[in-house]
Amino acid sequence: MKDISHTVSKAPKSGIRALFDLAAGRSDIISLGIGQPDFQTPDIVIQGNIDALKKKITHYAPTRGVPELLKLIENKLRKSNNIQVKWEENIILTNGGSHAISLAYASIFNPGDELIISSPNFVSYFYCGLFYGVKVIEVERREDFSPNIDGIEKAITDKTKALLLNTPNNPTGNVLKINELKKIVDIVIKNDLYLITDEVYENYIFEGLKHTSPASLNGMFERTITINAMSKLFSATGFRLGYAVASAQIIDLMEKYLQYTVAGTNHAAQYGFIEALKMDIEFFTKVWKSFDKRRLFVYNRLKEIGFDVVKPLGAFYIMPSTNNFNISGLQFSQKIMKEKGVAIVPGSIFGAYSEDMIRISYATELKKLEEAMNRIEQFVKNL
């Protein structure tokens, strides 16, 4: 038979998934590989798919999204991220932020495009940038994970297209400093370039530190494709919602791209949405000093195991070094789920400069981390 995609082939299945089947059937395991949220989505969000189901609403939705809901969000990046949008023309609703990930990528590059992103950074970027043609660039981060921006800069060439800005960053749980911001902002404008600025994480922020869109600052609306969920700050991972921000001529693209591909996005779904940006914020923060609580506990027992490990800032990530302990990020994942029953992401998955590191989410409950960290120190001892 003639030859399948040669694209596509070329990129290997998630490891963060593989770990997912290789626990499947252990009643043992203790995941701290998946990237999502332990409490429970709030009531009000699941009664709103719920309404919305009875009242018969299973058709299409608006490809561009429900207005009401574009509404919303319209008034939450006013008020929450000082983005000032036109719902009409430049917001469009996602299958969750993996998705506006993609219609990010299929909207600004050409086959032969470079985009420059930090390393380590999330998965999908550089497999995304294989299925549309898009050369990554990997810059190495510092040593406490902060972007290297003379490194960024100097890997711009003719070619470069964009930058990419994941902040609060999933997997290295940095966040970039305002200072830092305004630097990588004066470098795209500089240089004429777009910025792709992920920010599903902007609620799980530690330290004092502020989250600010680089879409709020001037000059960059235009050249700023913002990306969002409903999937983090609500608990919601499963409704598959996201969002995109952007100019209307990008905007205009990505619905283009939606109609040809996927169509649209879970019309009753959007009513639980509509109902979770109702919701006054303040129920977050009992969630958030959980997070913060598990942030230090799993940063402190680190140390005490003998990792050398960067204090995360945000998200729910932390990445620390198996250099201490003579073995790779992938074969500790392997080894430590096989004897210990724990489920980890090696680092080499992030990038090309994170093979002796590891993944840890501490998205689960402070028991199970206790757990874990007890047999992570059992492991370490016989290595």
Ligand SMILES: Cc1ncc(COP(=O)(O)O)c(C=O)c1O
The other form holds:
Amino acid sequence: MKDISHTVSKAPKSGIRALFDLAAGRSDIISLGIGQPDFQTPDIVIQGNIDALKKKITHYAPTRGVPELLKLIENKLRKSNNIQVKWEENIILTNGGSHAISLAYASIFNPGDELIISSPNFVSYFYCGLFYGVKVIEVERREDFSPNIDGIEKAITDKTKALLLNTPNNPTGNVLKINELKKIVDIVIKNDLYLITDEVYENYIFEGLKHTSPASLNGMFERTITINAMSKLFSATGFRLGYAVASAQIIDLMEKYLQYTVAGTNHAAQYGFIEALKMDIEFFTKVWKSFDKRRLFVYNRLKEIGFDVVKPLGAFYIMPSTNNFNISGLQFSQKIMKEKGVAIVPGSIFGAYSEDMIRISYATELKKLEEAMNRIEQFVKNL
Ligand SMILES: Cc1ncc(COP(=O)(O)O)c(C=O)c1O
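Could you drop in the structure for the form predicted together with this ligand? We only have the form predicted on its own so far.
Below, the chain from earlier opens the complete complex, with every other chain and molecule after it.
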């Protein structure tokens, strides 16, 4: 048989999925690996989807999405993100935030282009680079996981096409401060770059910090692709709906690419998203409080156990170092899964600078987090 795709073959199977394969058939596992909130998708959102199906909305949706939904997203962008757009020109609905990431790559890069990201960072950014022939340049984050802005500037070459930001960040929990964002934006403008900004965790932000969308800053809209999704805010990862926001020129390209690759997004599910966007955001306050409590609990317990750990300020992940226990992140993750039944993702899947780290998701109820921390404590005592 002739060779199959070299490019796709190079990407490993998802490290997170591999971890779940190890857990298969075991009832004692506590998962700290999961990247989705544990609360129920609001009923009204589910009902919106069901009603649409009952109305026989089972055919292709408009390629960019249902106008009513696009108008609600336009409104949300104006009110919550201070980004002024025209729904007819600047928004396209995607199959989750993941698909918006791949559309961003498809629409701006040519093979050989370079993309700069802070590392550690979310896995898809690396492998989309591989799939679209983009060289992903990792700039190691500072000790507190903030971006190394001088390092980013130094990494720019004549092949650099774009920078990518994900704040609040998966896996580090870092939140970009406004002064850092302004410095990055200056670099983007000065070097005539694009900026991809993944804002799927914008609501999971703590300690009084505020999320600023780069596209709202002067001179940035035309060069920014903003990515978001209903997945994390509405705990609706299975709806597979997200969106990209950009200049009309970029959205036109995304539409072409989307048309010939996936031909649209789930039509009936879009009516669930419509109901979600009509909801009072107050529904999230209770969730937010519970996540804040979990965040502080896990951070304090990890410190108490003896980890070197940076306090996360956003998203729902924490990324301790395993150095104090003389074990790599991968060994830690495999061993604790076997011996104590705790699923934790090794840091190595998030780039070249996190082999001595593990990523813990605290999107799990407090009781389970307590038990998981006790198991981790017993585990490290025996190392
Ligand atoms: C930073 C980041 N961006 C995008 C996504 C993808 O989200 P979705 O489920 O909407 O595709 C995730 C999911 O974990 C994520 O962590």
